[in-house]
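Shown next as structure tokens: one chain only, the form predicted alone.
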Amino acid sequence: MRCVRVWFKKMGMSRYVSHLDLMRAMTRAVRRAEIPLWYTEGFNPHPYITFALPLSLGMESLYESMDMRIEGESTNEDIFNMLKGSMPPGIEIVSVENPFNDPKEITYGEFDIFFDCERKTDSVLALIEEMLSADELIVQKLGKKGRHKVMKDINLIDFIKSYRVGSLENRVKLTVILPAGSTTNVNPSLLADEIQKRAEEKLSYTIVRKKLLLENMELFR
């Protein structure tokens, strides 16, 4: 028995799709495949397929993981061969690998926001520029107190490692680097929200995660 790690796609349509009818569709897909999978043991056996970091509902995504524990002696490519025409749609197998970093260990993720503007970039980009140099960026984000979700005040600024934008005749791209990891997470979702909220025209987004990094910065793999 040894440990794979699957890299895959998420685009388009498949944003849609919880992690929860991911963890099922793949399933069903490595099942289809005939993937040699490894069983737990006990009252009721289950294979192991495990996923490095959830997705947020209407994401997409370049650099997604998932774990499985295969038997036998196929190899990465045998796998990869027997995954990439098993998927469903939107889903899109990279590559198949030998895990090197533990997920615990993921920090940070690098995303892309694009946002599509109805008249000329050039009022978003400075917006965006103008907010992002302040000193002060406060949202609303959910958290705890105690045993019940409450609603907090965070200062984006604080958790934002890096930045850059530019612009493509109508639309807009961020990329940014934000806490995604076991301890902290802050949604890209929060500072797409408050630019859209902000701006004078209406603004559309599309929100795709591009890495996850470890907290050096290096890539997780």
Contents of the next structure:
Amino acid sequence: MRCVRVWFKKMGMSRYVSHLDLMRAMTRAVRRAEIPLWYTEGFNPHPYITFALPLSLGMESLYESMDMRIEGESTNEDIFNMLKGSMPPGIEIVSVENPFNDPKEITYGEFDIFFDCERKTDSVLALIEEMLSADELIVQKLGKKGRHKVMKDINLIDFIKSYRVGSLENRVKLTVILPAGSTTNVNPSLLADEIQKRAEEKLSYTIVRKKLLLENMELFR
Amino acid sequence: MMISKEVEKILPLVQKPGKYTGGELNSIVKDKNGVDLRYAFCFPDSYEIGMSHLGIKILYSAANERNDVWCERVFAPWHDMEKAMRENGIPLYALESGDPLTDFDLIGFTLQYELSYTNVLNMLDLAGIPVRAKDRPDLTPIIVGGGPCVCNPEPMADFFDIFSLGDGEEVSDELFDLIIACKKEGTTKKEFLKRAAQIKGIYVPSLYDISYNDDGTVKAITPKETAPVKVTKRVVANLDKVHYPEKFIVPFVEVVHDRVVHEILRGCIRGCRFCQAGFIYRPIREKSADTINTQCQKLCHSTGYDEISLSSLSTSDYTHLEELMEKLLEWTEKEKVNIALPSLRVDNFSDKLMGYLSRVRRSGLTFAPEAGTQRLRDAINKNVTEEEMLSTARKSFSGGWTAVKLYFMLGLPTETYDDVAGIAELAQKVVNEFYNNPDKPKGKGVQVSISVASFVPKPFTPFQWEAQDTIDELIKKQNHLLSSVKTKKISVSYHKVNISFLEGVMARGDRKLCDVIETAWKKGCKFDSWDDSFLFETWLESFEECGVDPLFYTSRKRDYEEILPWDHLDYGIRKQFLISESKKAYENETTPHCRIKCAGCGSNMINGGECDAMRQSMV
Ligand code: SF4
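Hand over the structure of the form predicted together with the partner chain; the form predicted alone is what we had up.
Every chain and every other molecule in the complex is listed next, the one we just looked at coming first.
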């Protein structure tokens, strides 16, 4: 028995597949691919398949990973070739690797937020620059207080590790690094929603998770 | 997937957007310019319910086998999605192409239960299509209805252009051919309907005049022009030869039945007198174990599902069940696929079958005695004895089961309060059986749950002439049952009686109900089978406004001589047979099942004299 890490992209319509639904869909894909899965012992054996970090519903990702335990002599390339043709629509296998980091080490995520503007992008660019260069950008975040869920104010500026902003035709692209992991998590939609709220024109946006990073800013592998 | 920008904008606003995107594994996308007919197959309920339905999978796959046809799926958007669609002017669209329903030549609705009728109207309206057939003068789109409810489609007669009676697999092809021909010739809708009425199994409601007596009963059903006097349902003769999909669409969103389903036999040998499905799907046709086994394996491989459910009205009556289980277990155990066997009857739960069952993952133990006393079980022809049931329970408890589910009905014809109390007594005996069993699972208690539905008389059953219990009567019986239960080991759950009442009106309704349905829908009724969406007061208002008394349909016991609204539809079951079964019910007299002796129901006559059960009863 050994563990492999399967890297995949989740783009297009599959962004509307929730984390739970994705787990089921991938388990079925692995079954269709006839991967020699390792099963737990006992009366109700089940395979061992886990995902690094859940992706919010509606977000696309270029950097998703799934760990699974397999039996037999298959190489990573064998597994890749088996999986390639079995993925559900919208999921694309990138590679199969040996796991290097523990998913618990994930600390940051790098995201691209694309805003579609109806008019010129200048004002949106200026707005984002203005918002992100200030000392404070207070938004409400659902947090926990003891056992209860409460809304609390957070200053987004404190959490933004770095950002870049640019535009192409009527699209503005904001690249941002935010905490993502088991301890602190700031959903980039908090930022996107706030920009949307303050913009003069009606903006729609999509978010792509591009990378997952460790505390030292190295790539999670 | 080709969802429009407008739809994409509203998806983030709704629950479970994955229901509205299409693009699931094995969904079929074709070039719309390369086909002659576009067919929208609609299920008038939520995605989760519709995607669980076997019929849609079979007919979707069969239609798409043809190069000249593209069949797509449409479901009723949930309240939040409908609101967003209406606010943004987005018409109802099909999931494969994202195109609005108005782009389609044929729009089919499967009518699985009466309480989905308002959803049909709502879906048409959401697509911008007039709900009444007379307001749709153009040839296309043609609106067709199928499914069990079309054995009495009269309450929906004004909304549909045609209905397809019986098994849909073969008649669909003939219908496609006719529509393609009519489109090419540029015929009128009137001409199309005239020709459609000549296809066996196709019922064109507008070609029949219905007249009524002063008391509201039907006086005469008169066919116009060349329409046949009786429309006979279609029957697929050989299940081994008819199309069965090799692939199922695998939804991302979890649906109710998320597994491989295989129909192993059609029809039912039992003849329970309350059960419409048991009669309208006759004659009995079995599929061979080999065919089922091969098809199941293909389906598991193409979907990745890890469960197979063998479906039929009474799975243990399938004559090759042991052979099938043996074949299936050969590969399913290796591939970690579980087999589910719903609808197992208690009276032929053999040791060998129990052995097979113990090799598949344990599912719940369920019995459907339907009535609490032997007297009433005889009257409804549910040939299960208490001793058979208790002995199966005994075996199951020894095998480790601790939870039992019992299904009953309240309001059955001839039912007394003693019969109602009998339900609690029977459940108590099951509890006692557990505690008297020396081999019972150690250190565990037993939980017996009773689930009680309200009996609704249905067309083409021996009880089609019966009066249905009123809401008050049913509530009294429910309370009597509750007070008869003496232990916490037994829990009782009910269906809403108001919903059963409306179901009863629709089931045996006539065309006077079309106005009521339209009125109720306009007042906001939809998803009527969902407790939270059901607006009973609004329905009562609608009856009132249309001057229709719902009790006329439910509370009235009919004479055998009365012309019934569905008398021009022929499901193979002879009326004389139903009358004799109805009389036997009042004598508490049972009819042996079809393998013991053919009861002469007549359904074999529409299948060239063939009925699998009959053949077996003679050997
Ligand atoms: S024809 Fe005879 S054997 Fe066949 S379903 Fe009818 S009663 Fe049963």
